[in-house]
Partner chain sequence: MARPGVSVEVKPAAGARVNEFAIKLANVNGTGSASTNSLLMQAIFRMGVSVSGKNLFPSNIQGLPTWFEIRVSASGHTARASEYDLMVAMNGQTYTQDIAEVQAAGYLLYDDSWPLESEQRRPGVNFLGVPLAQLCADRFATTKERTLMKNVATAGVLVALLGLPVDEVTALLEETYSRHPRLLEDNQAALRLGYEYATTHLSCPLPFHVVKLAPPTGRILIDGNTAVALGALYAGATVAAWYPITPSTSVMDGFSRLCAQYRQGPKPDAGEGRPHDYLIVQAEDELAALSMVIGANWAGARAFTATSGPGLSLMQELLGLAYYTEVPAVVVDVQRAGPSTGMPTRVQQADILAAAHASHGDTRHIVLFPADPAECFYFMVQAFDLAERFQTPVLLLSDLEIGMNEWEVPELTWDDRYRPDRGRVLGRDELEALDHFWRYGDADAEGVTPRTLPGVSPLGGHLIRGSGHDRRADYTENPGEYQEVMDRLLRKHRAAAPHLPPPVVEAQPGADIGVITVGSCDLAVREALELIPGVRSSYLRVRGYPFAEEVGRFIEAHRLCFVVEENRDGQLRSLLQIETGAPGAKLRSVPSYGGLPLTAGWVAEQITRQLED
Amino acid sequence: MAPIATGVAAANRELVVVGVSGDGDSLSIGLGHLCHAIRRNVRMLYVIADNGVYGLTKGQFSASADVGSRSRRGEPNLLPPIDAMLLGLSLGATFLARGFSGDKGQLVPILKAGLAHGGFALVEVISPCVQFNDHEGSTKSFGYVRQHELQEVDADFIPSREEIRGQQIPGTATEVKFHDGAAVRFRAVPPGYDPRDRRAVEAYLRDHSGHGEIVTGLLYLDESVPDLHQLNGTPEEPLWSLPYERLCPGAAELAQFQARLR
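For the sequence just given: structure alone, the form predicted on its own:
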């Protein structure tokens, strides 16, 4: 998603660019793309829906899974996670926030703030994953059904579950339990928290991560960094609207440019 969104933002600076990705696309196969979008400070809202597993492929650990967390089959994750917020801090991100999909009261203002930011706004949304009954020995697994089915129509079914909600109080830890019995602890940033102190933010995140808590809220903000268009000195008109003559000024102009590089 990140390269496509970068191209859109570069070609038309008048658009409001919103990209939605997952922890797999952002922190595994697309990690390099995310890193360079952060470095370029592309003006966009980038939302990571983070559930710690590859839900579409039935529950393998993603790169954001915590050490010791267990899969549907009971296997523990042994690899350390990639923390999107700490990654953003190390790469010079200008807007970092984290929320919980069950806490609309906190998440909506975070998304609005990200849209108003003048650069790359990275918002990680912790989102519980639907669990499928898809294991060896189950007559409802994908493998068993595909071996015995007479397929009439392409369809799928996700059992209905009660919506998971939670409300956080700034400065306190809130435990949220999921349908499978697992629980996570969220901590909203306290009053007086300074999101402009990069070192203090990193120390705060690492400290509470060590206590098994997921810190939420606007975590870091830097409005002094120029965005993609300011860094590259592009014209005020969207690039897609420029005539060919301006986009390709000709051989004489190219020769002058090359002369400056000698």
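These numbers come from a predicted model, not from an experiment. Whichever C-alpha set is largest while still superposing within 1.5 Å between the two forms counts as the rigid core. Positions refer to the first chain, counted from 1. What changes on going to the form predicted in complex with the partner chain:
- Core-superposed comparison between these two forms: the CA of Glu245 exceeds or equals a 2 Å shift.
- Superposition on the rigid core between these two forms places the CA atom of Val16 less than 2 Å from its counterpart.
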Second form
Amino acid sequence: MAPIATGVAAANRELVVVGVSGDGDSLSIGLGHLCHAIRRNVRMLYVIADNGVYGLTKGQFSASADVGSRSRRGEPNLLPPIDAMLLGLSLGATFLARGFSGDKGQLVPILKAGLAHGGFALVEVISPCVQFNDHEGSTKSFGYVRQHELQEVDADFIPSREEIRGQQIPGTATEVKFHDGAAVRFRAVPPGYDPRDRRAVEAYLRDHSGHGEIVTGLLYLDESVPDLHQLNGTPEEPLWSLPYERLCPGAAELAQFQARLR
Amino acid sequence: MARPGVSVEVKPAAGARVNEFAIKLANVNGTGSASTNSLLMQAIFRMGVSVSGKNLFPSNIQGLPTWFEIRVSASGHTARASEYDLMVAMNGQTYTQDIAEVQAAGYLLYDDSWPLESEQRRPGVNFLGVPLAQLCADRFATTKERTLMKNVATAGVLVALLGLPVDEVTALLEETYSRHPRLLEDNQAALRLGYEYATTHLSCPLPFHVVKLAPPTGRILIDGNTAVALGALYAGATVAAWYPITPSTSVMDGFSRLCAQYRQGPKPDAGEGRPHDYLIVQAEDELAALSMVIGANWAGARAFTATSGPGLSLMQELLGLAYYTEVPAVVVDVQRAGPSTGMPTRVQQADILAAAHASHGDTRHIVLFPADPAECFYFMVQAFDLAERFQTPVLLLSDLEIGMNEWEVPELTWDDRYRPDRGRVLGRDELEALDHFWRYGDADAEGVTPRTLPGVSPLGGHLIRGSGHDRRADYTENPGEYQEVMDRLLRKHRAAAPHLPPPVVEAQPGADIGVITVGSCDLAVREALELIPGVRSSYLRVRGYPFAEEVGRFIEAHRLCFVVEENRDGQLRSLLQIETGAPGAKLRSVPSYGGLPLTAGWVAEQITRQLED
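Having seen the form predicted on its own, the form predicted in complex with the partner chain:
Below is the whole assembly, all chains and molecules, this chain first.
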């Protein structure tokens, strides 16, 4: 999905590009494509609905399944999981967030912030599969996530055109502005958590996943990195809309070009 | 053995042959012989004589044998030659093979800095020794210079032997190295070294040589990959995505260079920071490359990719997606020898079936078959029009021989009145005038349904999917609804046939033998037909799939048809048989699949032998 979205974004930079995928595509068959879309900082919201299982084919483990997590038939997963957030950090991702499909209150502002981001916004949503991965022994069940979720980083999304309605967030709040004037305000539950410090975020996530805890929230944000179009120096207007007359050098130039081929 | 010194071993010529000969240069890859090769080609080209150059190179960076063949033909036969009047034997590894390929009474030029042993000589061959390494060692200081300049000194010898005007070759060097005075000086010095040695010690020119004709007005030297890139530029492509692979890499290298030259902002020069009216992505693999092309085309840009062999295999799934969802895409396949990694620097036309029916399920694509760089240019432009008109992938099947060799072709022309055919794309006003918009409904006579571009109007919004869908673009598993779309896709494919480049037909009245070929086989096959005495045959070159009706009529009109192509399995023959329903016995395969460009002699021999059977 990621390269198709990249092509769409390349042709029309005015479109809001949203990619919705699962852990099967994003972390296995399309893993390479996700990695390179992150590296290119394609401006899009990329959502991974992560349930740790292949549901449509009836319950095989996906690459995000935790070691020891059990399938519905009771077999344990033996392979180490790929953590989308840690992956993103290592690839230079500019927006990383994790939410939980059981917590709309947290997820909605995350998605809004992802849409406002000026580059590749990767949002992993732990989305328990009620059919094949919501049982005892699974680490991606509603029960497990509710029990082990650490809402460490609160984020409030403030759209550019809306008044801030005075929601007072306790604790120290950090505000990061998007290019269009919207803003995200973080409240760090652990003192000193800085969502702009890549190394610290990585250490924090590793530490908590080692304890079987799922850290959710807007985890990392960097608005300073140029996106695909800025990197390629494309014009403000979408490439697809450029008039043909501007694109074709014409007969006279062709003759001149060929003068060198004689 | 005594050094030949001034003694000249040239034997009297049987008869001078002007502008009709072939030479072959045997070298080691990575020693810098390529620029010398094109220098010679260009020098001969400027004499107004038909010339072709075939670069036979290994798939490595350095150390393996490489050959360059130049054929000069006043009669216009520029397919690869099979025997050589002059062999320039500069590679010890291949010496035995090289000397065997010299024509009887032909010549062999060698570096007699290391004199030949008597067993290295072949009776009947004229040996021309020039102490090239010695000459260069005396003149140049570093090993690198000596290696590189030995090629130029060799060119100097050849300029003398072939009767080329040394002043014009010197002028060519000036054009090439105008910005590198030091290199120019070295090149000119090396050229003189070889030239002066040859004119002093050898009898120049050789009995076969070049005599200047009228200047080559209206003709150019260009390789197919550059021509494809020019086609993409002129077609208005703005997005390109690719994964590097031999022999298609120079398509995108060429496109990048052309874009840097012609697409950086409005003219005249607006200074720094001019916007780039293009976006080229070097993708992570060929799946991604074609995915990006599909995404960009879906969003309304003209986008293309270029690949070869294994890359086409990786693109199979995406070709099916674009076919079934009806998204335009242009895919250039510069064919090389397969299967698998195969021989990356050798030529074949073995992707014909893979291209025509790429992907699982019932799929069929539009395929264009250019035969030279000029057709690469024109067909590339047409490929975008066809892709958008029929909302489907179009594959341009070039090959290594066309793509990576310089060809002499008529100067490319352009009609400034050309405007892209964007096909049936509904805008906001048209959508507002409709009762409803169904992506796969309202087919026209050619089976094409209207599409919309994202972001234009919510009235045109729809979900496209690779899963089974009906005319509304809704998911379906209903046999009737599914078949309705599949049947229309077949109708659409057939309807494209008359819009493709028509086959080239040269009918001989009363001929009962037909010879059918494709792509770069063209020159060798035409020449072969002149070599087969007493056989009246008509000629047809296929230029597009689905085949024009004319192709079927041609087969019907002949008792026997030979299908000459560069693959083992007779892929074009199979496709012709399937599509035209011609009886198998009527279509005789003439398959060449060793990886080297076709020669007329081989084709003539194969056809003659089969006719005798």
